[in-house]
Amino acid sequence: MRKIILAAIAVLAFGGVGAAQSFPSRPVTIIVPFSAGGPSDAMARILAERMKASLGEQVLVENVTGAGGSVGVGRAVRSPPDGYTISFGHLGTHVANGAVYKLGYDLVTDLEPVALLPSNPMIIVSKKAVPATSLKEFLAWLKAQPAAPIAGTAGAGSGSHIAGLYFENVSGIKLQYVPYRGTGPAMNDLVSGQIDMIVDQTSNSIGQVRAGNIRAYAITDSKRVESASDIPTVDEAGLPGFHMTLWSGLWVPKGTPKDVIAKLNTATVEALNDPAVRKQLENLGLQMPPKDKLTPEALGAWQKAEIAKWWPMIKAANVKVD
């Protein structure tokens, strides 16, 4: 009977080691909760494409829109923690929405991180009949309205909606919000000239910049960006401080195993490393992380970073969503 037993555990530890090194022996998904054609979209798309080369089997996208992104990562949450699917957030989706919507899941006891991904300057844009033609003269505009000028947001508490309240701090103009499901509907709304403003992500606002479809004032760094280098730094243009970054992130269902967990990571910071890869997301505006920044550990660790820093702020505001 002993020796049965022994030979049962025997299979079932070979069984497991057997699982884990096939992984991947299907498809992976990975979950993006907006909607197709905005920023967060490309970058997931531009990663897949290179991921599958490593992990050997095909990485498809699938769009999940609602609530602020909340309910595409709910759905990540609730999938087999298999690694086999994989959730795509950001500031908002993976921090902000912990202190806006009721969610049936923890953003950090509930999700384990694979990696960091690059991050997004915001810029201030703004539809073409906007007559001002720098920062200053953008504020004065604003400042001029006789109702609060429309912002454009991917819902509430999305990166959109968080640098919209962190612009009212520091400008001291009031905004009146239209949330969409993504900042793409939101691009389309002010070419359209449907609304008055975003602070959007670079990567989603460049094309239609340099398109001449829409007015940039400045980007919310400190730096330039070396694709968008003849758009000034909030501090050059008359906004100082008003510093803000929208990093992206890749996590799966607690309890994935640990060593699916590390396939999933070298899968990604391979794409990182491609050159190819580098250049169309260096295109978008998009900063690489440090090289010592994508760990798993790290992003858990800069995620808990960034709800000690953000979430005061949303609260103040009393942004709240049922």
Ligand code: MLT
Second form
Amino acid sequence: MRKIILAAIAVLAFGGVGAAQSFPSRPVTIIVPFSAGGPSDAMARILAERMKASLGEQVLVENVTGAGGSVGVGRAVRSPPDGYTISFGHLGTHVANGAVYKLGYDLVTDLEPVALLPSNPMIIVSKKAVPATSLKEFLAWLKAQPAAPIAGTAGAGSGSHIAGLYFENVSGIKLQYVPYRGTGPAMNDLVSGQIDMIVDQTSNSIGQVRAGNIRAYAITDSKRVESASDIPTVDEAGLPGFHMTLWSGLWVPKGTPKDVIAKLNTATVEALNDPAVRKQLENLGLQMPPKDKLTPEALGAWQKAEIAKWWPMIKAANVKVD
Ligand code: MLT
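Right, and the form predicted in complex with the named molecule of this protein, after the form predicted alone?
Time for the whole complex; same chain goes first.
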């Protein structure tokens, strides 16, 4: 009898350790809250491919879209807290959405941070038909339009939407927004000329800029992107101080065992340290997170700081969502 009791105590006391020792024993899924083919999807797939080697199990990417990414995040929040479902998100989904939607979950207390991921500035891009070869000329073209120019976004509260609101604030130009399920599909309509512009993640636009299919005017940073050094900064081009960095991250549902989180964090950091992965991401204009910001706690602190920074502006914009 004594042995049974001791065995039971051991299981109860060290259940978490048991959880991590056997984790993962089946595929892990990363929920990307935007359409395939966009910047979130691209980053998640590059990382998932390398995380497989560290975890020893398949790492799948599932696109669950809608409502500025909040549908996909909600799916992850409500999944079992066992480490097998990971929430991919960013400044839009894990900060801005909380100021735009009645989410039904709390972005901080219903999720546990895993790791900060690469970031990139936004880029102001337009359809090729716009006869502007500089940001100043583009701003003049926008102001001369008979109706509010059309900006594509990934939905209210998405990174591209917040960037659009910020652009309106600094330029004084009123935009109308067309929401997509991600900036992948928005980019298709920009290339075909259906919409006028996107304030997009650099990583999503850079390929089309290089191919000459859209026009780029400036990036929202104080320094140029190394892999796109021909594109000026907003400070150089005429919208000084319009700085915005879109960072991404991984979270799991509240209650996921700490040692499972640690295992996922290790696999993520190993992917970020892999030279081939770094090359792929940096070629997209993405910057690696600082080495001292790679712990789960660092992401948690960063997310809270970003909420404090962005919510006042977003709430002041009085974004209406149906
Ligand atoms: C955003 O605008 O929030 C993202 O770039 C959307 C996406 O990753 O598709």
